[in-house]
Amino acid sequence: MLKLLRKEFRLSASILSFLFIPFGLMFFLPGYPVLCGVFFVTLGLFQSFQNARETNDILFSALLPLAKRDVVKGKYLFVCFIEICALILMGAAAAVRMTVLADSEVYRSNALMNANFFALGLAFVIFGLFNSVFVGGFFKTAYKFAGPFLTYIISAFVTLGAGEALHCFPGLEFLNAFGTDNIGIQLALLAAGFLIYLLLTYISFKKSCRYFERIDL
């Protein structure tokens, strides 16, 4: 596993994948859709796949003494590593906003989604969509990525828009909780988002392995 990650870091990763991780700190921004930070992180990951295609990284990896499923595993491990790094920053920002900055007027007067555990759960969902729609779509051909990325953009912003809108409906105000209000249901929503992330990523990985095994490079 470590050798696969080392190969991704040193040979195929774009520097933008690492530079875009701090966009997770957009969870601190008031008056701005905080989940856009998730999209920017995936945009950095997209650059790594573009770089890998232009340098024939997939073909090079397939020629190594590795099983073809290990080539797929390396890509998924790299993607998940970048996502988890960004999620750690998002979680830290959400924790600060829910505790130290819970009574800050600049956040209290914010009409958009608050950075709480529900928002963090949706971040997991959007990352899961990236793994399923884009990464899974890429491995159908191991070459084409424009179509899968466009489909991912649409699904990501539909999810983002739903997250921003839901708390405006009567009875769903708890989704935009400040501080530790409704902490029980907030944690449940975070757990649900995490489980969706795991499920989408796992199913996508299995399908990608099957697709890649059939591809004649």
Second form
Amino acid sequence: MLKLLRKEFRLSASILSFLFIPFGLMFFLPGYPVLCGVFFVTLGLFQSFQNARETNDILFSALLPLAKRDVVKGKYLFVCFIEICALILMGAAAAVRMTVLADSEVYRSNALMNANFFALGLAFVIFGLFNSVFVGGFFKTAYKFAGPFLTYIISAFVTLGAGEALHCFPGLEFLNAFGTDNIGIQLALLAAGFLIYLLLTYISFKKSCRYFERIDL
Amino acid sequence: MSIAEIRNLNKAYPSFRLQDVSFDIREGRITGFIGRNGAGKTTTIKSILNLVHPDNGEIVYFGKKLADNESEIKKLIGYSTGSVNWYPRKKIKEIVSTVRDFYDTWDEEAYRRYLSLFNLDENKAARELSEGMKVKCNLLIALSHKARILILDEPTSGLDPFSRDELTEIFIKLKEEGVAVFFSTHIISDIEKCADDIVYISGGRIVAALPKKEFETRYSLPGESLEETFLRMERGERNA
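Can you return the structure of this protein in the form predicted together with its partner chain rather than the form predicted alone?
Following is the full complex, with the preceding chain placed first.
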């Protein structure tokens, strides 16, 4: 597993995938749709897929002493690694905003979505959509990525828009909780987001292995 | 002894069909895989490397089915193509330092020896290499992990006569070390120079798969060169 990840880092990853991880800290920005940070992280990941295609990485990997499903596994490991790094930053930013900065006026007067556990749950969902729609779509051909990325962008921004809008509806104000308000439901929403991420990623990985096994390189 | 046994490969594309492709690759021998452009050489090679999925047929290496023992078998195979660039902006040593992790048979001493023999500079990026150097670079990796069979897709295409000569000399040296070399080409003089066995494909079908001497006895007319034989056979195929 480590060998696969190391290969991704050394040969096929774009530097932008790493440079875009700090966009997770956009969770600190007041008056800005914080989930855009998630999209920027996936934009960095997209660059690695572009790089992989331009350098014939998939064909090269398929010739290594690996089963074909391991080539797919390498890409998913890399993607999940970057996502988890960004999620750690987002989680840290959310935790700071929910504790130390819970009463900060700049965040209290923020009209947009608050960076809380619900937002973090949605970040998991958007990353899950990236893995499912984009990475899964890429492995249908192992070279076409424009269509899957466009579909992902639409699904990501619909999710982002829904996240930003939901707390404005009567009865759903708790989604925009400050500090530890509604902490039980916040944690439940985070757990739900995490489960959706796991489910989308796992199903997409299995489907990608099947597709990749069938395609001719 | 057969290192690889290919039996009844079939692969249908909308405009091309590989039909009942069968042949053997034998240890310590050079097998030239000849056919005109579009005859099915690359499809066959990709099929025996599991890059293309044949509709049916069997591929066995070292007595084991490729489909069931993919990673184990690939450790013993070296592959090269003259037409594809891997990681053009990475230095050879960067590619090698990653690739060696995947082979428990990696021999650093052999790597240094072939690096010097092939006159390669490991600090050069792949895009700085000539076509011949790229093939040598692939051979370098294959030989450093002690591949027992080299599968080379048109390694001599695009090379000048000197580099082609140099490469065929390398094939002969490798054969003497017991390595099986299987290379596709449409340059008949390369086959004449170094091949022990010939696999001749035309229109997606194997026309002949036998030792070169036997091929000449069976198909060449008196005084006819191998090139003239292939040209005559191809014309016959077209007129049929």
